[in-house]
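The chain below stands alone and is given as structure tokens, in the form predicted alone.
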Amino acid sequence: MNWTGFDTWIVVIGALCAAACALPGCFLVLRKMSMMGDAISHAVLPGLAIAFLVTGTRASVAMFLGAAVAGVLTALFTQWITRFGNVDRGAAMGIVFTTLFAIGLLLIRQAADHVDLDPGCVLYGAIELTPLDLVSLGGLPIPRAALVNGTVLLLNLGIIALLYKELKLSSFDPDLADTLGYPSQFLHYLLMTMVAVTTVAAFESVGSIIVIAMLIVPPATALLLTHDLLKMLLIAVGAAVLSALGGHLGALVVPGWFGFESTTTSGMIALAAGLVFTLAWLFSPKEGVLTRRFREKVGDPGSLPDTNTA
């Protein structure tokens, strides 16, 4: 294996990529709402096409503008299908983000004739070349992907920390939340646009569908090894890192083993996101199945599992 300073770059936008969806997903999974961010996903494909039509151009401002468009009409559709059709939350979930997703495919194909917007990239990325297109920051070249995926790591970190309280309380008892003045439904749809605007950030490096293993993965396994909201979050965007590092050298090492020449990075981070959570899953100290086999051999059947979400 020969590691290079193209490999370094790869790892690190990977990184950032994962972490910044790893944030905002430990919120989705904490409030049982891991679908929306699949469903957001793929929702934002129509918000990204309309914007490339309206503006004529791929600047980051308008993508991210009608993927956060986007992204929060998928939520107020979801909602308004659920209260006034009287249909399942998963079902109108399928409904909204089936349908926008099928708009949106349906305009990038017909932006892709005016334009190099390949479909095949925003679902898959291309994370092996994003090394290749820098801007100068300081007099140094850096990826552009690298930069977006870092400011919008920044910007969800940042937002976490100015509103973590009203966050979590929101995600636990959203009644509680408004009794106390902290508007749970503008907290759930900053939550919406957060999560669309990292996913638009995510399509040129990873693609939308590995988004969606991003969002999920790490803050599941992070939810197996500890109840504790600070603590999670910390996981989460470990867990996440680690699967980027992990994947791009299983993309290097694993396809010569069985006689490949290659792989892509991407699928790799998400197959290294789910080996951490099996790991997880398997040897956590109090959720472990393994773990619990073994102390159910011994005798001693453990510490109850930590319900402090605090």
Contents of the next structure:
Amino acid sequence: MNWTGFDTWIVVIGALCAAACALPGCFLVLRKMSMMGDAISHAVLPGLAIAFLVTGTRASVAMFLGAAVAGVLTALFTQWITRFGNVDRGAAMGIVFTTLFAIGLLLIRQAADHVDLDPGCVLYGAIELTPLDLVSLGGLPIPRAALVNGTVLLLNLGIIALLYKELKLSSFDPDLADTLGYPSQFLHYLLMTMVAVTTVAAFESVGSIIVIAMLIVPPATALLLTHDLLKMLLIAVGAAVLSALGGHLGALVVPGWFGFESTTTSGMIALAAGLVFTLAWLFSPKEGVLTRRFREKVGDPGSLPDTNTA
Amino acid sequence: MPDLREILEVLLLQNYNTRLVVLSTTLLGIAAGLVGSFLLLRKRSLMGDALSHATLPGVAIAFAVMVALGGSGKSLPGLLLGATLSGIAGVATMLLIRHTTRLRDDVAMGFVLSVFFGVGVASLRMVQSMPGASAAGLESFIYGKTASMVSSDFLLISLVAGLSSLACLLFLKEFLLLCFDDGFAAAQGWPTLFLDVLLLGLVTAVTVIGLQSVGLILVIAFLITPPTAARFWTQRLIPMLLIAALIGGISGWLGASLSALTPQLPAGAVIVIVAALLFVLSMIFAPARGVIPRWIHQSRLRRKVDRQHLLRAAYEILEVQAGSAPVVNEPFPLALLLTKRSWTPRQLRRILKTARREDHLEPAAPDKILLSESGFGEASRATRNHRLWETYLIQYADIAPSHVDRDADMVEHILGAKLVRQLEAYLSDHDLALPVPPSPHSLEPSANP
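Since the one above is the form predicted alone, can you give the form predicted in complex with the partner chain too?
Whole complex next, starting from this chain.
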């Protein structure tokens, strides 16, 4: 293996993006809306396509706007179908995002002759190429993807710090939040907008498959390890960063084992996140499958005989 | 632009090139509609989403294995076998997470979806660099590629679709029980776990054959959209299954035909959009649960409730005015009505306007209200029903007389004639006679007219 500065940047960008996703992801998981991340990340496609067709460039601002609008529309349509049609929320979500995705595919295919927007690029991204696209920040050349994802991370961090109490209450007890007069509708759409914007920031650089994985898997990992929201946020970010590092290492090493040349870092980051989750699943101190099995066998660890005095 | 003859040729399966494609997506739509209905009723629609993503690693690994064994790696049955196996692994992971942690369904689905898909993308990229074989077509499993179908693929797809539909019909009663009351099914000794696994197996089968034609993201729509649309048309399971199969079939047939006629439209996307349009139409207009029929029904009920409230309030005012004498129809002040219920003056004006249109009120002095003949009769009938119900509640439901008014109010509007007769029978020891004077002449048919 040959580690270069290039690889360091890839890990940094992956970690920034993963952490940016893990933060809103915690609230999605707590609100039983994990699949919303998946839905939104597919449904932003028409927003991106329209923004691209209108402006003709892949300029970030229009793309952000288009995708954020598409993301909020997904949440809105899902809500409408659920409420006015009396439909199960999962089904409503499935209908909305598959339809939007299909519209996006059509738009892209229509414009395929004069557009280099590839749906594959949306899904896998090209994190390996991000360190090539440099911008200058205060005279220092840093990859644009690092800047974008770093900004989104700070934004998400800021919103959560600012509205921590409100988000916490409306996630755990929406009815109480409503009766106390908190704007829970607004918080819902704010969260959806955060997810949409985060998705787009990641789409360009690292691919939406990381987003879906990072919105769900690190928060789920954290949920197995703690019952405290603040700790959950911290652990989720930690697990996300670990997955980014492990994912890139895996992308460099694993193909060699099977005699292949290379693979995508995006997919491997999702796999690494899955492995981190599996560790927590098996060995979580309180709820791990193996820890519990062990405790059942030898009894409560507190009542173990003290081996030193024996 | 294709002309009319071409359009008809494609739609009626006369065109050799498109016949297989159109027919297979139609069959797929029918099978998906049937299987998806049970998934929807079990509130697991997104299971299809997780499952379809989970098939991707299987496709890549099956390709690698087939190439390593010296094959071309592109044989559809082999790829679909791989997809099935990894789909099953995905379902097993989901069930494991659900049963061994306190994480909920949605997290388990999201986990399987993202991690399996990530692994799929990573292994797809790995096998693409395999020497001696081109894996270029594999990505079409993500977006679907209908045009490249040969007749052996078609046979496989129609066989699987037919078997899945047949299984749905064979296990109709068991699935019905599982969807509507799984606790009862388990208590009755039905093997619910086996039935659940069977259902997910059918979902896997439909998903896997859908990969080839519409792709793994859009096959989700096939499983979710037609059943959800069918749910608006009926409250019964068997009609719902038939309608879902019909909507799925129509989407597959129309979508594939449209895409065959205009080559730049990808089939998967067109099929999904056709299904979505059918869904929107169903959601708005379908008679059983559509938005507009339900709205009409609700406003009709609201008008009826308003009318009965008004008339009963009027009758009770007249009763108080009459004291112990029999109630007679005479004008009374409008202000009294306002105190009877929590109407705002505006609401009351609207209700009075409707009542005037329905001939329940007669013109009277400005601040007065006068019931018409039919209004008075209707008012005494509404009041009588209310009192019957109140008496019944006091006697048989042990509700205190001071609280009974509200409880009766919630039910009296939907009392039918049959129910009223039943109440009268229950309460036969009370004095319930309607105050109608005896007829002054004989009611027997006279012998000489």
